[in-house]
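Presented as structure tokens, the chain that follows is alone, the form predicted on its own.
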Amino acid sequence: MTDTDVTLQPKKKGLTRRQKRRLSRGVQYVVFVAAVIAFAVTADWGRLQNQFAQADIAKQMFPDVITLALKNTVLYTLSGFVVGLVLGMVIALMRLSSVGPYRWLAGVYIEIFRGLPALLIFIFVGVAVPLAFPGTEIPGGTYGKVAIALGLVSAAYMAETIRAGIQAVPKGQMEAARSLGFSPAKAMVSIIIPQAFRIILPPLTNELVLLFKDSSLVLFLGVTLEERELSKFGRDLASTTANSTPILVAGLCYLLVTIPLSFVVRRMESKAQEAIR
């Protein structure tokens, strides 16, 4: 075969990068659809309905599941968020302080409370604190204990978020404020922190979603019937009725709050990206 014959042979063309992506996407769709069909065909829908979708049991939960359980869950979450936000702000400023011991204490706090499971913090607040300080009552009873427990946990995460937001503000803002006669503290409160909060609002809202779910740990503090949150409320009714429908209803009530909040977070993140562009 001569060199001329070789040059005249057509070159074999493989799939382009776009075609490979389309093929990969098509395979993934086929696998997903096959998995859904397999689940739909093999699942025992009658038993699932009997265990998780009893309409008469679900009706018994209303309106208490909203006026009592969901209300308590929201109160626990908001109180923990407020405590965590205030404490987190203090820890973040300590983390940024020029005083060495402040930075060290803030770092130790963040590492400890980010490393410990939230369940241990609840047990510590509910058991260890009364043993260490006998005769001392936490204000607010169960609501106060939950606010402190959730606040201690969330403050460690919020502190790092707030610190990152403050450091994301251009240093020229502080220099401009100082040139106008602002003290460092006044410049931080009036100029830097408001700008930082516009940056960190999406992650703070995401932290609120996480706290809403962590509020289910309140059951380890020992609550009365009037202090039950969604998870405890659903579990109690599930054990009473020997059916899992109350747990499903409680889960749907969680989604009624978490899904809109997640949507708000995504909207704020998209707006922040558009502002950067």
The other form holds:
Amino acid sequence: MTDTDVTLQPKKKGLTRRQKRRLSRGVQYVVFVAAVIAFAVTADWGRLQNQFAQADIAKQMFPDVITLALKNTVLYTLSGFVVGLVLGMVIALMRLSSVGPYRWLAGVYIEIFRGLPALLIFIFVGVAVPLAFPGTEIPGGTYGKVAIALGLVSAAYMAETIRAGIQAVPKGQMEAARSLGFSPAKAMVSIIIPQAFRIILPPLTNELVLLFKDSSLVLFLGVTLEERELSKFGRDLASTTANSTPILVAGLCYLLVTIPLSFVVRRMESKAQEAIR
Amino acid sequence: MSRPEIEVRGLHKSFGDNEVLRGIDLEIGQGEVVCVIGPSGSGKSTLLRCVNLLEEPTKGQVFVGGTEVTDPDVDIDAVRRRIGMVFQQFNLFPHLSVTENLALPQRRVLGRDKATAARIAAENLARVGLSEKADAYPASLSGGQQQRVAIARALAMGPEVMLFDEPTSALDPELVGDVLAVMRMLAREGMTMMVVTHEMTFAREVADRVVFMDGGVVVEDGSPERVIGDPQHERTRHFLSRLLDPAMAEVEEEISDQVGKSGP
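Can I get the form predicted in complex with its partner chain as well, since the one above is the form predicted on its own?
Next comes the full complex, this chain leading.
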């Protein structure tokens, strides 16, 4: 037999491609069902319910979990987002500057704050700064501290996003604006940045989701009862009741916000895709 | 002829080692329409972009309306207000409606109030025959309509000179006519125009002068009848014959040589 004969003949032994695919899928289903059954059988359902789903404890959390904890989480997130956006914009423009030291400084900032854990920055802002500069008071108390800590972290990410957005605006836009007599600054503000924001709206919203979760780090600043946000609120109640239901409820409150936001981001992304076509 | 509206003296432009313009001298009088033609890579677009300093010349001077554009201390934004520019890719602002495309630059750059800017925008949209598209967004317009809006946007700034960088090259053939009609109207009204183009019919009918460029120099400069009808240089003849009848072009000599050598 020649080589060509071998390749052209259907293989006699072993499985065909279709059979292999069917077998592989079958095995995956079996593993899945087995895992579910194993969990259902071994789990102590009574204990789980007792620990996580006690209706009366959950009831006891309302309305404070919404009117206080969720409200504070949203407040921390938005203030951090605003600080991050403004600072991020400044850093992005520095990164694109024709002045070398500005570019360099912006690069250093981005590398440092993207490389550090957010928790470390919270501790830094909340504890280290007041100790290092006695007498200085960050305005706004805890709210101010959180806004600055979250802002410092998110500015580094947002700066990179904004820079990418500005660079994604076609070069012809700046040329058209300049040829109409716009100064570089005016062209940036009226023509380039509005278009850049359209491009980066989805990643910026993603950043908002991340901040929403990072706001839980307030936990480590030591806050008053009135300043508690979801995580702290849930944990406090969990320890007073010696039950995990509050943690579960707090978690659900996060998802109440993050899942719709993620959905909005996906919608925006697919819309942007359509616009390109 | 009084002082030229556009004057280019000894202009050189290099991109790295690539010398694109090798000493251009050119004068365009007030109300004159000059078409610049030439093969791709001949430097004609670069020359045009040097006139409003979108490209910084390496050497030489450019004057527009008596002001030296190439003077490092000149207020370039002020000079550019007098020079309208139309791009091959239109470059309309996609986030603004047609009216806003025309009105925003007037307000931001010229400081006109909202009502004045809107009135001048409407006037210029009417000039290019697109009043009914005032509230449309650029993405919903055809290429020809976008280019006419781009011309109107430049005109709304009240320029003394208009630069056209291959204004019809990105258009579907059936849309070219509308844009050329607007440009013809401008020429009749006495606008000083410098047009980089491949539209030979337009050049022949509308231009006062045709400039043929090749390899970064001006090869021929004269009336359309002379440069297009009776070219004096072999390079011009070669270019025109390829442009007017692309199907008749022979395989270039260097290539046919290589084919001959590599053959058996």
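We call the rigid core the largest set of C-alpha positions that still match within 1.5 Å between the two forms. Numbering follows the first chain given and starts at 1. Since the structure is predicted, the reported quantities are computational estimates derived from the model, not experimental observations.
Hinge assignment between these two forms, options P130, R103, R114, R47: the residue at the boundary between rigid parts is R47.
With both rigid parts superposed separately on C-alpha atoms, the smaller turns by 16° against the larger between these two forms.
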